[in-house]
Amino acid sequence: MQKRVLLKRGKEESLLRFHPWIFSGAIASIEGTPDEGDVVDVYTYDGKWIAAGHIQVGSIAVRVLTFTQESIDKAFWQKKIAIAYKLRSDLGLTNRADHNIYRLIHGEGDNLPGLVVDVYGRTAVVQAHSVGMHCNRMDIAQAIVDVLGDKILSVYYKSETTLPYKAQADNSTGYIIGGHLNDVPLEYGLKLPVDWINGQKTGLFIDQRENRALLEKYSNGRSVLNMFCYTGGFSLAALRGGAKLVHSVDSSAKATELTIKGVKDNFPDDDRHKAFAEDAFKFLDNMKEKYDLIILDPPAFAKHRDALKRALIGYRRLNEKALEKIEPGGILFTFSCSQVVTKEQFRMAVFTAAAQAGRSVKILYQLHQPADHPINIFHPEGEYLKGLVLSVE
């Protein structure tokens, strides 16, 4: 029996606008008893085919893979990955001697909702955010190798923290093609410490690449504080940019160890850098050093709408503390990666922080995610990274 989802009357409107999510409340009935992760065909209330996608348990009941009647087979995955790879090639990210890190697949942005693939040298790290993508992981891995050829020799699967917690799925991690390689991950010539086995996300926050390059241009002669440093990408950029000193802070000792390793790999015997494993708010309260460039790149304060109010308070408090402490003439790079926080809400939180800190502030740049993290125009929720570069008098 065909596995079908029948929508309620009027609930096809978002699909006619090519939005890739179908919420559980839009469904009238399900036929064919599909298992979670199966591909289902979606029909309007009057029986017209409209889309196909992965079915799952939760408020988002179907993640749409296609609005065209086609088979979801090996050829489908190869076609989608080839389109995504061409975009990254056109962006100049795939054939540089000094750069071998980029995002190959960015979920809804590449019309593959629930799938993230990051490339580090000749290793692709695959992360499933839906059971459907988990079920198709082997076909996806093989398609990556088929499309990229000898540019990818290993595929590592890492979804233990991203699959829905109620899913009855084997979320074991490991190499599903190839094995460990001795490639050096490079971002515009900097050797970045990447741990895709034990680190957060796929091992690195690639989405800050262009913002790190921008920071490098403002670092010369400055005293830099990199809060929530993780693996220290901003710290390395600041050091190469000629910073007078760079201090990296993260609550995780593992993160500060990776940062220290990155500094040693790129700037051996350089005494401009120190790392501190400490809570960010506590460090800002007690700091005695004077900084004229501060980076605030915290983890997501809100992962769902119920936490939005608390998140906005957190962003305000954090930015207020930094604005109170930064030296006159200083520059603040401040970010939010919370998807549920809009650009306007984040900007208002920073505006309130500046007012309460009593500082005169100018916006120099409004920052966002890079082009290899594309936003599907029909899925504005994909615009998650917001940033401001502020000049503080």
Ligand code: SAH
The other form holds:
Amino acid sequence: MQKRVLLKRGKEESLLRFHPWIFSGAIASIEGTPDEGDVVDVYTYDGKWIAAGHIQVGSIAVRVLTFTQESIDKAFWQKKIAIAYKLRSDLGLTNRADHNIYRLIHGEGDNLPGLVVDVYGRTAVVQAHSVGMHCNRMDIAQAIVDVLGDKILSVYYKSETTLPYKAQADNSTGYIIGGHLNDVPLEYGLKLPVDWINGQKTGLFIDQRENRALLEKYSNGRSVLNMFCYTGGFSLAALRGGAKLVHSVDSSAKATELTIKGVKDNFPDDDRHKAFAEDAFKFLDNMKEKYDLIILDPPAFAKHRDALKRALIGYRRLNEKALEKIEPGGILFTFSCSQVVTKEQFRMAVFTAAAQAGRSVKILYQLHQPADHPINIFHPEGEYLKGLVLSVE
Ligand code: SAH
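Could the form predicted in complex with ligand SAH be shown next, to go alongside the form predicted alone?
In what comes next, the whole complex appears, and the chain from above leads the way.
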């Protein structure tokens, strides 16, 4: 029997506008007893086929893969990956000798809800955020290799923290095609210490690439404080940009170790850099030194809507501390990657921080995620990274 989901009357409306999620409350009945992760066909209350997608237990019951009647087979994955790859090639990210890191698939932004693929040299790191993508991982890995040819030799699967049930994902973590290569991950000429096996996310916050490049231009002669540094991407950009000194802070000692390694790999015998494994708020409270350029790139303070109010207070407090201490004429790069915090809310939190710190502040740039993290226009929830570059009197 065909595995199908029948919608309640009127619940097809968001699908007619190509929104890729079907909530459990929109479903009238499920036929053919699909397993979690199966592809199901979706029909309106009056029996018209409208979409097909992965079914999952939870509030998002179906993640839509297509609004056209087609098979979800090898050719489907190849077609989707080819479209995504072309977009990255057009951006000039796939064919440079000095750069080999980019996001190949960005979930809903590439019409593949639940799937993230990041490329580091000739390795693709695949992360499933849905059971369906987990079930299809081998087809996806093969399609990546088929489409990218000799540009990808290895595929590493890493979903132990992103899937609803841990056990199955744990067993499948590891290389599913090829094995470890000795490629050096490069971001615009800088060697980045990427550890996809033990690191956060797929090993790097690729989404800050263009913002790191912008920071480089503001670094010359400045003393720089990189808060929440993770593997130190902003620190490396600042050092190359000619910073007088760079201090990197992260509460994770693993992160500061990788930052130190990155500095050594790129700038051997350079003594301008120091790393501190400390809590960012405490560091800002206790620091004696003032800096000319501060980066604030904290983890998402709000992962859910109910945490929004506290998150906004967190952003306000953090930015207030930095604005109190930055040198006159200083530059602040400040970010929020919380999906539930809007651009306006974030800007208001920073505005309040500036008023409370009593500093005169100008906005130089309003930053966002780069084009290899595209936003599906029908899924505005996909816009998550926001940043401001401020000049502080
Ligand atoms: N700017 C980084 C990415 C930052 S991710 C880059 O360009 O790669 C956020 C980082 O904040 C993580 O590395 C996490 O370990 C760190 N972190 C989380 N809470 C912290 C805290 N209270 N103090 C300092 N660092 C913290």
